[in-house]
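Single chain ahead, by itself, as structure tokens, in the form predicted alone.
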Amino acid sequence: MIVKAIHLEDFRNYRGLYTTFDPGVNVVVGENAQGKTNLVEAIRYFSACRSHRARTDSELIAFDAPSARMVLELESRHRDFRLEARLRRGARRSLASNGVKLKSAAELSGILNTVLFCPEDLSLIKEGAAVRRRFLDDAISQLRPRYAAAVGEYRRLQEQKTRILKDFREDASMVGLLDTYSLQMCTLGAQIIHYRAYYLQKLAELAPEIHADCSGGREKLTLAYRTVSTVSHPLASVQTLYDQLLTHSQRHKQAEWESRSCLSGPHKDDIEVSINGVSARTYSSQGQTRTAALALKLAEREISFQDREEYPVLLLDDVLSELDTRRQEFVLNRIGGGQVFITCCEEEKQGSLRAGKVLRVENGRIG
């Protein structure tokens, strides 16, 4: 997949751009608040369909225009496209592909697949469980548009349950409700646990491997994937999870309705990290933690690679300046092939790597 130019008007501090990148290596430099990371937040909004650090598509729209809109042309599966999205306030984004309006977001899955390294991901392993499900989501949301689908209903699922129980006491009518919403969320959690599991295993494949290297052979890291404890084998089929999510459900019944929260579902689930035997988010240093980062966000680098048979596009996005000399040639070794954009604030930050091409920005604007 290669990213070959990009068109912006009114995006973040980006008036009117239009700029061609390299098919190898492109190096990014600018001081701090210039528009580096917006330009990244752009292309990587066609692969996820929504910002990385942005709550809403309006955030995404320059402060005193009405619309945004942006256009990507790219080779992906040996085909040419070109992916426009238009922003408005208090109005629906639009897609299209190659001219054709898109019915939803979902029809982009596969055309541009990104992994995305900012600083935000070296506490990956130190934050809570909602960092790595999203780490997990994104991750397979690229590579399996039904799983898109189906996390996306679930959350909306969930929203609507906990509004009842939150609720129930004051409007008796709606308790009937509280089965059907159950119900449906086992359905889609089946889907939601398999999808996870099996992405898991390839990732307790790769990253031990990755992280390996980079500690010398030194450290072990291994991942388990934590979810409804009814689940006795995450990889079971779509039926079995199915069963199991409901009787948990079931015996969880009267708790939600005392606490009015939902306690049964994959919207709990974790990845347990360890190095050495031990939970890396309680016992490991801030140096191991970033290297079991480092190996999460390259194995899914490996995975989209296998699945796709085509590298992703690779964003460093200023993560070079927060890793130490060691991790930063670690990091530039191990990303040989495809496209890659890094940001960087000097041009030494790009460490050994040799860049293809130079985009120099200053306030919205590439010379």
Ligand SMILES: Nc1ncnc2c1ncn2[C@@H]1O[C@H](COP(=O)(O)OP(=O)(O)OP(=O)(O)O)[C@@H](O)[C@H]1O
Given for the second form:
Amino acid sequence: MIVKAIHLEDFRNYRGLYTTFDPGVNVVVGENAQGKTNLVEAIRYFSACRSHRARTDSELIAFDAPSARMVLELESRHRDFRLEARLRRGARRSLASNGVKLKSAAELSGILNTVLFCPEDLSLIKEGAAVRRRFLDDAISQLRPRYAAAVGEYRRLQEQKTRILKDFREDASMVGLLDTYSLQMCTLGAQIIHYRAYYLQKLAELAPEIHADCSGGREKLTLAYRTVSTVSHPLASVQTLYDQLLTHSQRHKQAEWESRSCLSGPHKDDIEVSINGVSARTYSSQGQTRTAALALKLAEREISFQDREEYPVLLLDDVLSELDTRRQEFVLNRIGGGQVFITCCEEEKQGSLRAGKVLRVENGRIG
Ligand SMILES: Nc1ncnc2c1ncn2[C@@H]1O[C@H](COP(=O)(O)OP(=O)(O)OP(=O)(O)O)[C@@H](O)[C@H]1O
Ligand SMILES: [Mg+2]
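If the one shown is the form predicted alone, what is the structure of the form predicted together with this ligand?
Up next: the whole complex, starting with the chain shown before.
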């Protein structure tokens, strides 16, 4: 997968940008607040169907502009694509691929795969389950459009069910709706768990190998999938998962009513990350946290490669300078194939890199 060029209009601090990229290593350099992460964000947008850091699309539109336009030219699956997104304040975004308007963001799934690694990813190890679910959702959605659609629909149902639990408790006609939502959430939940279980199986195989290489074999990383308690075997058939989710949902109906929140379902899933048998979230040092996060990201890249037979585009935003020399070398040796974007502040930081192209960013312009 190769991003060949990008065109941005009124996207964050880029008023008008057109630039081409190298199929190998692209180094994006510039001082703070010049637009390095903004560029990475624009590329990433097309693979995840959303920004990795903005809460809403309107944050992406240049402060004084009514709309923004992003166009990406890329090669994927031996075909050329021209992906376009138009963002408007107070209106729905529109997406197009090769001039054809897309009905939903899920249709973008699988065209551009990216793996992003940025300093915030250390939270993958140290923070709550939501961060790890998001990692899973972003990774799987890029490979499986059906998963992306199921997760989107599940979220919508969850929001509606929560609204009823909170606001319409006294309205008897709404109560019947709760059961309908619960059933639909079990159907989608079973599919979601099925995809996550298979993804986790691969991740749990690959990440520890990468982690062992990076830590010189001294440490052992283990990953385990934690889902709804009635699910005895997450790799079971979707029908079995559905039955088990239904049992959980029925048992927790009263508790949901009393707590006014959705308690039952895969929206509480987690990945348990352990190093040498103890919880990484609780006990890992800063160095261990970095290595574990790095292993997860490089494993994500490997899974994408195995699935697609093409390397995803690797986006390393500000992370090389965060890693010590040994881990830097490890990453650079590991990323043999595929296109890479590396952002950094100073050029000397990328001394050992064989950059195909150096893009100097200054105040929303690339010189
Ligand atoms: N919607 C927007 N409209 C205009 N400018 C914006 C918008 N959103 C962000 N910016 C500006 O973009 C600038 C560059 O942001 P970016 O995060 O890309 O910097 P960076 O080059 O990655 O810096 P650092 O090295 O500190 O990470 C910031 O000064 C920010 O104020
Ligand atoms: Mg930045």
